[in-house]
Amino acid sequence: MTPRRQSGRAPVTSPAAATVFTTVLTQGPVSRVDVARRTGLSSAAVTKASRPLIEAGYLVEMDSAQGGVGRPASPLDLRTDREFFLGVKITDRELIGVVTDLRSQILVTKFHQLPSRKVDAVVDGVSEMVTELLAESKAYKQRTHCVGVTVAGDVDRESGFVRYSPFLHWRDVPLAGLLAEKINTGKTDLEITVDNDVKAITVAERWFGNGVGADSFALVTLGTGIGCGLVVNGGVVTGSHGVAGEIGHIPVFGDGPLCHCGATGCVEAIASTDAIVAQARTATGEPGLTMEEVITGARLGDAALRRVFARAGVAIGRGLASMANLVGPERIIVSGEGLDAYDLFADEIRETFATQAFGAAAHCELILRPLPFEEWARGAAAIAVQTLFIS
């Protein structure tokens, strides 16, 4: 199977072209002079790199504005409707799909329930989602060439294999190839890219969110799992084996519970949604408690439930501090559905982080970032945009 192909649409064929394209993508409209100043490229290199992008309709020269030293400047900006992108986020219960423009602005959102976690059912569901999204507009059918699909777990983007997804109970699934075979029938010829969901969100955050302007930052997601995406020296860290930033599997309690990964005392085994619910049920002797009931009880002052959240906060704080000590990011963005309960362990997170972070690492800014579910699919679309300039 060949899960990915080079489309050859956007003439982003050199590092200079990729630099110019991403600068305009994230900071436009911007003049060539400013592109040169911000990137270190020469003015001639910027002009050479931008010309084919303008000719292909990806960049556009805006009306001249008065530039420096009395000379007019024609800022470069993105033609956002030059191409559209699909993003699909796979969860253990549903699919979230979006159509976005070239700046990953969401134009259409759809939610589909999954009847099963089995591979065939998910592949069929993603294929149906893609068909429905494209049917929303004739322009989408004509100008959509890339689909990004994301899933939690260990994903090898280059091969399109999901090596391990704990929530789907998958191992070694050639997802990109299966999707390409299912979707690309008849005249359809879409490039399928599969990646880890948190890494994809990190790409979107780097380009369009709280990561803009930061040379290094971390995005930590709290929820069913504890995920982390890292940007260092302006690039998303993928790891030599496709695994990096797994803060959820840092051991923080020697006597902690067994994690699904096989280790003990991991952050995720103590502070994920499922782990908090399990500990709350044990602490109260009520086996039917839901997360909503656990949160409500803790806010009403139930001491046992508050201790569960406090321990989770300590685990998260230790994980954040370990990551800050190793990587030294400028800021840490904390997001995910787990933010719904943030008030119940915020003090423990911040106090533990301040205590465990070494020296100046404790000054790392912590930013709370709400993450609606459709933002996960937007991240998937962002990795589809990436295919324009990743060889």
Second form
Protein chains: 2
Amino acid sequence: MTPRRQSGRAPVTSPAAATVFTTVLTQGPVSRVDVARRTGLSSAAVTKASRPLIEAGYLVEMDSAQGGVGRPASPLDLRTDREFFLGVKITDRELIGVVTDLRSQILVTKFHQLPSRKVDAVVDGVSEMVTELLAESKAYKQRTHCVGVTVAGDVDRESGFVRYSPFLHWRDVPLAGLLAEKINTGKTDLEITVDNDVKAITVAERWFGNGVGADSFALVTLGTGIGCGLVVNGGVVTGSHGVAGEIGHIPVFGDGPLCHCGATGCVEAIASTDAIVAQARTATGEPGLTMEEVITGARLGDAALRRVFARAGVAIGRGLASMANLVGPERIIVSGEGLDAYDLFADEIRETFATQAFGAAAHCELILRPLPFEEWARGAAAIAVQTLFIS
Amino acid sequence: MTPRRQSGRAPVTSPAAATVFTTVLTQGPVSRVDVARRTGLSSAAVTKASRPLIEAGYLVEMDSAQGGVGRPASPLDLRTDREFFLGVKITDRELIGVVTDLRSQILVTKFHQLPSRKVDAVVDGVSEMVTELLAESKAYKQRTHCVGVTVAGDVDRESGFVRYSPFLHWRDVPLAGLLAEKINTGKTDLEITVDNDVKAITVAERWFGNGVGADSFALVTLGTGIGCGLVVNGGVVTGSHGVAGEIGHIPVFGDGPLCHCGATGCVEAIASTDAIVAQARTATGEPGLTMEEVITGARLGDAALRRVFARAGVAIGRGLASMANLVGPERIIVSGEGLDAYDLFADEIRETFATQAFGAAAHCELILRPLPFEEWARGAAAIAVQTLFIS
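Having seen the form predicted alone, can you show the form predicted in complex with another copy of the chain?
Next comes the full complex, this chain leading.
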């Protein structure tokens, strides 16, 4: 079982080629001269690296019709429909799938309910999603080679294993391999890459979103889980052991409640959607409360419920300050479904962050930005784009 | 007042030249072919980048006597005595100063008591230290251009300001400018760079110590302060706002004790030397206890004192786990004067780390390594070496 094969399609065979490709991907159209200026490569190196990318149809020269091919001033741009990419995000209840072009523009979005969280059911569901997405256009079927699949939790991209997914109750599932086996029958031969969902969306933000131009930033997602994608020194932090960005598992509440991960006092044990609902049920003595009811009650002024959100805000603020003190990102983008209740803990988040940030770390900008569900699948597709030039 | 001038000495004028120089600095002797292989630069780029470095005497060709100059197979090495560097570490009680060569080998070490922590007294002391170090050899006086000065706290290397130093009780001190004014009289014209002490020692570890070959690692120092240097994606994390690695200010004890930084529950408020002594005094009712007495008493089995260390171990373990969960370093080097008492909290550190590390983050290696005092000054000198090729 070989979950990750080298496609050998995009001729990105050197660090210089990867640098040129990424620069045009994120900043194109851009002239060779500007690529050289922005990357520190020599003009000769840029010309040499871009040639095979042009020949293979990934890059185009914008005014090549008017002048000689290869003139350094001709801006290079992406041929965005040279190849298409599939992204599938697995949540605990559904699959969200997209087709994107090379620049991560969403062309098709589909939602599928998941009948069960069992591995077989999820593998079947992703396989069906892939078939349906490809069936949307002949071009997709012909020019799609890479699929990105993302899930919350501890995912080892290299081996294709989901090592721990709390919401699917999975441990050590060889997801990339199982999907490749299921999907790659007959003529289909897709490269399947699995990764953590927040890391994936951070790749998309870095290339095409709020992260463009920032040497370091963090994307924090609030919701069923509390996760974080980090870009430091110009690169996504992947963790030497495959774990990074687990801001939800910083122990900011000391001997506080037990977390599902086995540790105590984690941000997630106080501020995840499940934790908020559980605390609200205890506080009110109403075991049937839903998150919607908890939010509504708090907005109507229920003091016990407001205290639950305030405590969650303190936990989140401590987590954000921990990150700012350790890593010092230029900005932190806060997002996720948990933003729905942001009015209920925004003050506590900001106050706690301001108090706990060390010195100038408090200057780190907090940006609130909702991420629609399809953005998660777009992140998965961005991981697929990444396989073109990460070996 | 211009604290940092461009020396223009070492002809490191391009990213390629910096890459070649760093590769020979940390891995030399190394052939041009191997430099190209390890860095991804073309052989032509390596040859082009190394030429001015050879001409200026920073790099030498090892067998140039036997063959033609510039043959790609001639290993390049550093001419370590081409330039000397001064490093001065400021502690709350003394100055530690060293002269090093280009590869950060210590040639001279000096210790000076500090009569006071006032800015003027420290500036005078560093200035005298510099004069004395240079007086050790005519070669030092002629071939020293860069001085690195380090201090614990929030230091802005770019502007040369110490923004906050808890142990010196300093805020917003333009240290680099004051030192340049004091030192650069007559013929002396030294480039003064100030930086955080732990970041500096991390640079030295990365180039010449336990960090060689690790894409990511952390160096955590226990003692009067609890700090941390981080290398991620192959570079030292400096923090977009000048703050990073403040593991001592992760709020792992929730509503726990107030920290000198103004926040609550910080690792440093529980586990710094001062915090341990304060808690031991409270626990025993003996207001005159010293750290040595606290350590001795705990080793003799005093239960109250052992609890103080156990609690400190839990705080440190939570801090280390927070870092592992967020950043995922390959290894964590634990050091500092606080290591003296390591036997008293080692179990709690390791147990807490194992419990609180998320998934595979627990595989992060914890290495204990004492750092003699002069290593801190060596770090300061490494910062001075860095100014050769960081503009």
